[in-house]
Amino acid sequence: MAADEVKKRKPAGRSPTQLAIRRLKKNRLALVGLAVVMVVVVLGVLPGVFAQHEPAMQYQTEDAWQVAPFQNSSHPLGTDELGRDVLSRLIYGAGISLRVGVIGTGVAVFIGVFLGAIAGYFAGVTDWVVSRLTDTFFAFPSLLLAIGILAVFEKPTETIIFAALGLVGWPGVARIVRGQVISLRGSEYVLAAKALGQSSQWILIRHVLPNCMGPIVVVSTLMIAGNILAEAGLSFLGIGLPPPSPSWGRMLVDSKDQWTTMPWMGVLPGLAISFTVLGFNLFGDGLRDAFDPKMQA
């Protein structure tokens, strides 16, 4: 009994990723933001259990061309000027943007990490080439590098496409990193790992990066969202995804002719952009909030 007293007299420690969760499932956005997300994710990942018809199908049947939204049970979302249902080419591009803007800011994340990591841990002459290689990168608007990336080539790929959003996503993320970093390699533990004749390699691999997470994962998920909306923007210049992609950002070029007779086919993968990007970004601001150390318990 005794014990048992002392047990729960005795305060329950808690770690910063503890701590971080407790505050994130009390941001009420932030859950808004996560099942968006989740909702966008299962689509992506499963697209053939929800949707009913193949993305590139033409139906030109008199019942199931040209359909508008909500008059045939077949075709919920209605049908586009080809014939193809809407709803299903509306699920199978929240694939492709889950993947241009998960693989795109794994590039940038890779590339930024590692740049940022080695700049801030070993400073002097490296430090100097990287930073001044992040000035140069940072000189050119992002969207218009990814345009001359893209422009290469006469029909990108999803892995081109990923390879550009990469490329100009990296130097900003390098920036955190390479901030997080001089922050902790003067920390105590880094000392007592010198001291004990590890290398600086295997220092800041196990050591100093596992702290620098946080930031690493908010800004991640702040760059899905734009690494979306930048794929969008490249599709609707006519230098993304090729047809018959069922990409969203290609869904809006094919309805730039039809606003006034079809206007379901710009306004549902509008939508569809609008409410991912936004969903992404309360989620992001919401893990920001949640990994402040300055945030109360």
The other form holds:
Amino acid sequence: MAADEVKKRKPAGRSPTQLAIRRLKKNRLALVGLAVVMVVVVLGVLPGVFAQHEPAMQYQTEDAWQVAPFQNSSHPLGTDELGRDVLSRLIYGAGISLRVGVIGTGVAVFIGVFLGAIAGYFAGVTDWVVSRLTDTFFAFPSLLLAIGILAVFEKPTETIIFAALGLVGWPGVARIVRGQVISLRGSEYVLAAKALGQSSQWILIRHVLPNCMGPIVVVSTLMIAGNILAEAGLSFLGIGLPPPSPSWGRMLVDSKDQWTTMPWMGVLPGLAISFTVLGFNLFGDGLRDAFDPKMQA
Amino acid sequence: MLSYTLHRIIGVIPVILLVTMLVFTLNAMIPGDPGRIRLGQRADPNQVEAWNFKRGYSAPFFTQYLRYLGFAPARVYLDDADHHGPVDESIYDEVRELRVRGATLEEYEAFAAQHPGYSVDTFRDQPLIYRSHFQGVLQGELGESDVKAGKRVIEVIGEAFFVTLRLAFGSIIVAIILGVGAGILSAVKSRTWIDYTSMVLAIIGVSMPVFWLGILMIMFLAGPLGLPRSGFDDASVFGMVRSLVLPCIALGVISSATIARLTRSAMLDVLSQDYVRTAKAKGLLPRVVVLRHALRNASIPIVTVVGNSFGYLLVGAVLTESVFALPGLGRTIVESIAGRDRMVITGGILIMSVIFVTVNLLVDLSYGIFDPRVRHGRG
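Follow the form predicted on its own with the form predicted together with its partner chain, if you could.
Full assembly next; the chain just shown is listed first.
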């Protein structure tokens, strides 16, 4: 590289985030993941634009109650055991998966960052109490705790599922944030901020937490994938959203007796779940590799 | 090592106590009056109240919790208007035996004749409370099912537990063989098509719901292989194995994905160490280098991963049991939610969590066996 070219560049260089984004752009699998995520987001946010039918509407064609995929242009992916359009239900289901995945993760991240940050920053008794609480929630196999929480409600709504997944997911975030905060607590710039007489809250919010963002973003993306799987699982167990909700997990379990006669009902919703989760996982893995090259698997 | 072991074991105790508290709080929040659920919608309100009182459901929450743990005495009742107060454990067991086998009225009358002071109705209809004094979780007693008359939670869960245990055992073997094998192979053949193929399969495995793999296997594999689609046949060993093959493969394959990914990165880490290069330079066989120098040192992260996957495996078992209609612990819990059998829900979740915590503890303690550095380190 020519010397004058180096001089022309601004000495400030790139921030770690910019470097991470550069690494991310080179990761082809991560970009595939991002594309999948974008598709699901668009479908999930605007289902009415893409779906031809209402998700709960039952159709009866002249020859049969159920239409197989690719037989009828009005129902490209066929109809389900009750004559509802499968494609439309899958599209509306994307919205449920997305909301549960994202908002459930948001709740977990909010609780986790708050508790992890105060535990890491204030140490002592606060740390001990929060850490024991974290251990307790870690003592449950995750989905089982969500099952226990949902058992309390006869007809869970989406809000209840957000809350349940948030309550289940926060300990993972809290542990990561606590570790990060402890490692940053003794850094020079935090000492400098303290010397300037800044308050603890200000230092935490302004100086410490922004430097934890990388790991938080990575863990959140992967947690969205986990929450989508969890919601599908809960619906499959019949303790998620009540019918006629087009939740993918519920579509699978509701067609349970027809899997042999209507194989598409046993295949398509599962494909939708796997495809979406795969997208978030690929993107999350890419983010992790980009933000922390040391952790590259 | 000993003090580390003790430290870890003692550290688990407050966690388990908090777990019981959380589980019991959830239990108390389950909607519906337990007496109503047991006796039916049209039951006499006085009877419902009496049932709740005898079961201890009308006590304050904290008293209920202490009784559940076994810190507070729970009174024994087997009574009606004519008789009050504790009764013998022996009578309790005999009455329960009569109920379980569905004895006839004559048998009850004969039994009542042997035990003056009780009426036939007492033996036939009154709730049985077997907790004499201080019998709760601490004494290994999880209470009595709210819905299944005269059945202890331990009995309901016990049968299911062994089904889940077999499923978990079979799956973890499949998962270890597939996962550790693929992970080592990927690391050794790093950046070849073997590596890429197995890692792509692994991320698909991580993203696929276990119940969907189960459905696909039921739809496309069960028929051609002549294996049962669902249900559990425990009449013969052969039948049992046949009904567990597909569930174990489904759950094992899904669990192996995470194990493969982490085994690969642990192995890659070790393979880049100086002592591996030294071993290669000495002219040792590649097989010896991989198995003795690398794998031995990668065993800690691998054991951690396998141990942690056990937790996901328990969760996966709940879903797998549901797909294949296996009468395991997870399915029992889910069915109890539908039936509002709160003592079984509580007991089931508690048992699963205790297994989970215990496995994690064993994983931690096993480090010493695999790595002398830990054994001779602190403590």
